[in-house]
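Read the single chain below, which is given as structure tokens and is the form predicted on its own.
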Amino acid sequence: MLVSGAGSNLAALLAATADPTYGATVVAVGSDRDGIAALEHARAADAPTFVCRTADYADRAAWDEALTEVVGAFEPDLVVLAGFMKLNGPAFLSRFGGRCVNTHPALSPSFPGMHGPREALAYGVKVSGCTLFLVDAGVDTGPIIAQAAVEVLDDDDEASLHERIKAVERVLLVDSVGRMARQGWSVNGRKVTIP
């Protein structure tokens, strides 16, 4: 799993994952900064850490490079992104595409990006949500997995809808990560579907 802040999805996977009958271990968590409490997480569930920080590197393709090898040695099968706040690029996405997932605080292809539910409530829709989705390329464009819509309350703002999103994001995730682990997945153009 890789990281950049408090760490909610990785504590609720962390969680999911103490139970045998999950299907799915957390092999490692890795994130670009240091001092984070998603790390504290990982930590007290014993989980292998390791930090590569973008300062680190000479450029972007230095660090996806490193990125991709520190990685790949710990050899999963799925690579979770979990409020990872960086694009990874093309080395990462040749050695692990089709098989990183990331989630997104909107109903995909609506307000991709970070802002999703300010945008969301700045264009007046009645209804968000969260979407998981494979990696690619772009921000928050690839082959979506599951999505769960939320509805936007008359006196949301950004932080209460956000977080309503939060709730709900989570137990997608976890869901979704079970099943692919349990059951695998197929892709089909932009259609993915878990058996």
Ligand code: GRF
The other form holds:
Amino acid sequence: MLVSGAGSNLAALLAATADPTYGATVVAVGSDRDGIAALEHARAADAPTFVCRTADYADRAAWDEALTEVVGAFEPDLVVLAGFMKLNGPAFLSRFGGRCVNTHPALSPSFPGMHGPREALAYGVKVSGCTLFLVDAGVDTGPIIAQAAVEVLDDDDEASLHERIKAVERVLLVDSVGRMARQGWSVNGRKVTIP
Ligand code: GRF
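Give me the form predicted together with the named molecule now, not the form predicted on its own.
So here's everything in the complex, that chain up top.
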């Protein structure tokens, strides 16, 4: 699992994996930065951690290769990005494409990028939500695995809307990753099916 921030999605997934019937374990937690709460959640759960910082490499391509190697060493069946604030490069995608998922706090294809809740509010939508998708080379453009809607309230600000989205997002992530691990999935064009 790759993270960059608070790690509430990671914490939810770690809690779920404590149940052996869940069907998945977290083999490692990596980040592009140190000093974040997400890494503390991982350490508290005794999950192996690593940090792979772009600043430690000559360029993005070298960082992409290094991240691919360090993740690959843990031999994950599925790579979960949750709040990972870097775009994965071609080396990473050629190794993990089709089995790398990300979660986005908006209803794709609306409001891709770093500020989904802010842009949804600014647009005035009445319903937003979250999207779990298979990562491709675009920004939040990959085939959609699952979505959940969240009502936008009149007095919402960015923080309140994002918090309510995150509450739903954690449940969607845990449910979907568990079903993918237990049942597998197929992709036909843009359509993802978990049987
Ligand atoms: C989530 O809303 C995710 O969709 C977005 O950043 C947030 C990460 O939250 N990209 P956390 O670090 O899992 O608490």
